[in-house]
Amino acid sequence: MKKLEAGARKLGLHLTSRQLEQFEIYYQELASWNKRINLTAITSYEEVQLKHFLDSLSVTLALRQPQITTELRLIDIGTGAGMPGLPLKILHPGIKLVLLDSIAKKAAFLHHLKDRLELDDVEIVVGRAEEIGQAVQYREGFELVVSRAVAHLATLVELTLPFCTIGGSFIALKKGNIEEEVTAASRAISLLGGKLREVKKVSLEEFTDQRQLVIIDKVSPTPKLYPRRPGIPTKRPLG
């Protein structure tokens, strides 16, 4: 993992002996899972501590120090294969986390590789956001949202912020050129009940496309509408 622990050194932190353990557990099991079920294109091993785990690592840039505490509660929507909410986990083990997918046999795999990993405060839901964000024991009840290569953001904004406190923050992990999507999303954005705080480029030698993190903080409560039934935010953005 000496890629990786070099990258996480630009960021600000300095992963454990147990950490990069974990890391390498996390890939093995990764590899050979991804064998039987389709969880990534990405699996050379030097790929996957860039592309996979360092890239979840980075945002932690978006973070302000107080929010990471033991109390925290952090979702990971549309998760696959546990990035980025399981790289986080590793850094920061104190966290309260919920992985969500759509798919049963991804959920599988976040179970055995949570018992492989040895983490406890992981809760793995199957099922769609637009449902489970209208569940009570879910809504508005994390102060921290993430998700990454989902859907177009006017779309995402509508499945994350339901999840997110007031006060919270959803950070969307984007790469490309996103002016023109950032914009087409404000309406959805203010709708919601979030508020656009930075798009945050992440400028590290290790990414060669262009890699940058929505940061929205939640400043009202979500309409109760909203998330619409499952498939309407992507036939029919807010935007």
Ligand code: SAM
The other form holds:
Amino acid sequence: MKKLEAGARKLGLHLTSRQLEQFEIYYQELASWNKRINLTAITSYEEVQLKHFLDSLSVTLALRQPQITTELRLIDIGTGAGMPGLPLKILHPGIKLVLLDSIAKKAAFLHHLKDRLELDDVEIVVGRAEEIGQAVQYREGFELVVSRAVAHLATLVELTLPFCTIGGSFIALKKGNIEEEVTAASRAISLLGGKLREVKKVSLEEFTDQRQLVIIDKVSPTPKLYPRRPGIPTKRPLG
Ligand code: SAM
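Show the form predicted in complex with S-adenosylmethionine, please, the one above being the form predicted alone.
The next block holds the full complex; its first chain is the one shown before.
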């Protein structure tokens, strides 16, 4: 995990030997399960360290310091094989994490991994964000919502902002030129109770592509109408 350790240092993070050991276990389990179920197209030891683990940890660039407490509730929407949520949990073991994905096979991997990594306070939920976002126990229940590689921003905010508490934030990890995508999502962001704070560049030489964090603060309640039925946010994005 040398590449990860060095990259994390550039983010101002010092990973302990226990954390590096957990990332090593994560890599081994990912590689092993990926032979049976489709979890990731990124499989080399070096690439997983950078494109999965370091990329996930880049979320810390968007966090305000007092935001990370043991009381912090974090949800990762469309988590797949656990990213970016699980690397953030390894970094901050005290936080309360919910991992949400619609595919049960991926959840089976996450349950196994949670045990192998000996993590507490990790809940794995199988379901569509459109439905779980309407459930009282999850709606507006998280100070921090994160998501990577799930949908275009106008669709994504409908899947994520309903989970966010007022005063909390949603952070989307995005690649490439996203100026138009952000502009196209502006009406959706405000309809859902959000306010764009910043698009923050992740400037690390480890990444040759353009990576950035879209940071949206939740400033007012999401109207009960949202999220709409499964599939509708993708078919008919707000905006
Ligand atoms: N976030 C992970 C990552 O960056 O490695 C996985 C990205 S993968 C391309 C997209 C994931 O989002 C898939 O696992 C898919 O099942 C999940 N997903 C897509 N739409 C969803 C929805 N409406 N509700 C819950 N999960 C969803």
